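Let's start with one chain on its own, the form predicted on its own, as structure tokens.
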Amino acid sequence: MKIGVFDSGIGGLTVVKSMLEHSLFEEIIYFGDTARVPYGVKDKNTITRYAIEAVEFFKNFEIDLIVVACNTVSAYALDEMRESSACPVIGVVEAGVLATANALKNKDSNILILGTKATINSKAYENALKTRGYKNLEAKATGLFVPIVEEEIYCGKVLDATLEHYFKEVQKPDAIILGCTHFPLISEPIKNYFSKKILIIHSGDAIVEYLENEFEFTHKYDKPTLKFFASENPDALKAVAAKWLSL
């Protein structure tokens, strides 16, 4: 299969990493809208317009599937993308909710949802989890984690202070949903702030689980073809990809 992965910037590379680890696709085409990142502070109409433009971009390739690695786009514009696309479009929010439901059987568990301001304001995770019977939900916009990750600050005083800023009054959760694809890169410090026993839901792993449940994969591709595109400074995106994906 040939897959298109769309993100507002570089965060979706963590989803690509999970796909590579499971050898699901023969070719992966990544498009990051780096000229207009971040999406997490934009309104629904703007996010939807950008998302539909991404579908148009992928029409230049004969792809079998589009994965929306951006939680904000998945929360606001998935239906519109599906209407514009000739191939299936899968978002990380629905995958994350399914992964949570599969892993966390106790409906009284405390679940902490982290994401950008737009993702949290959409209540996409909360509404979907409530539909599945989960009651004890806390959602927190943690947008400062995005520039911290992009500055490659994965530990130390700056990150520790930011964790304390966001979490000092948060009830200890049983599970944390990382509702932004940047956040897996600091998942260990987030987990360790509360307890190593906390369940972490990672968008990349969740989307792989979802795809394996929904589609039949008959081959493994140990060396898929990777193509990276960006709306601005593609060389910078490729440099981050080489580092994060160990290419």
Second form
2 protein chains.
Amino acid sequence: MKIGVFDSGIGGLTVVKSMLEHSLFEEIIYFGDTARVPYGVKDKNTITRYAIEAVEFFKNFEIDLIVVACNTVSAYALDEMRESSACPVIGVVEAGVLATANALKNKDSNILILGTKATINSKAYENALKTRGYKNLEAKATGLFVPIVEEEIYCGKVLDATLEHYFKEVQKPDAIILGCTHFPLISEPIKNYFSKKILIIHSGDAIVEYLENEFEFTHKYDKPTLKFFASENPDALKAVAAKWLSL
Amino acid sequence: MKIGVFDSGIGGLTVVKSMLEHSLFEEIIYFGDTARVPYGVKDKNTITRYAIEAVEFFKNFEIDLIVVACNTVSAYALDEMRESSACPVIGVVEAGVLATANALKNKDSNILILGTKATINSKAYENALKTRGYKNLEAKATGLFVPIVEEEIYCGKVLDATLEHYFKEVQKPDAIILGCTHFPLISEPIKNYFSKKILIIHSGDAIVEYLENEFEFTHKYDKPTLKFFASENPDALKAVAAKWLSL
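Could the form predicted in complex with another copy of the chain be given as well, to go with the form predicted on its own?
Entire complex below, previous chain first.
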């Protein structure tokens, strides 16, 4: 299977990392829209327009599946991408919701959903979880987490003050959905703010779980072909990929 | 005089605020490229391409002057904008350098230059100040300041920790250049971190000083016509304008 992975920037590499750990694909073509990143502060029309352009980009390759590794795009533009695409399109939001439902049988559990302003405003996670019977949901836009990770701040006073800023009035949750692919890089401090026992839903692992559920994988590919494309500065993207994915 | 003001997003409104305080113009047409904001994390080619598109946008109006209210664009794409434009184009970097030189006669003064990653990497302020004989320059990319202001955080622990993060090893300056139009919104905490006596160079005030130096203004326009355009969600831009400019 040859797949395309789309993200607004570099965050989707955390999803590729999970895929590589499970050796599912023969070839992964990654496209990051680095010239227009971030999407999380933009509106539905703009996000949808950019997402359809990504589908067009992937038409240059014979791929079997598009994985949308960006929560904001998954929340807003999945239907429109499916209309434009000849191959299936799956997104991290539906995968995250399924992973939450699989892991959390008690419908009274407190679930904290974190994401960009756009993802949280979309209510995509909230609505899907409500449909599945979960009632105790709190959604919080944590807009500073992305720039903090991009500044390579993974611990210390800035992060501690930011966690306190967002979480001081939040009830201790049973599970936290990391509804942005940058957030796994600070999942430990997020988890530790509340307690080490909290269930963390991670978009990359959720996608792998979803894919293994939906498709039959008969081969393991230990050395898949990886191709990285970016709308600006592909070398910078490749450098981050080499670091995060230990290439 | 009818002018166009260009910024990557909303930050340039702080420049419009200074212009309104001085009643210089009959009509101000503001264009914020909100669909692709922020520019400060992007590279020269991309920034230049977007800047030339802004020049094209202003050709829809009969304007006498384009003011680039974005430090990142001023640092990278001013020459290219001038080549594409029929009217003069001035930028906040050259204005900021002139304002610094006018205010700071002692060439041994310590000057701290703050900006986005792109603006700082360009060395635009540094090179221009060196040419004017200033030697003691320190430039610091403060990437979290823009998202902090966009989160409407103007004081408190997150900002204090961030100031400490960036400034703990910085020598106390005589002057600080706020090389990003978002930064005036947190100029007091920045100033107070070091001392209240520091000279602050503000892009909006610098542009007014530059304009008054270069052009002869014979009228005062107390109620200029203001028009706001944005590449996405112009209503959101207009709402911020109404708030920041007390319209």
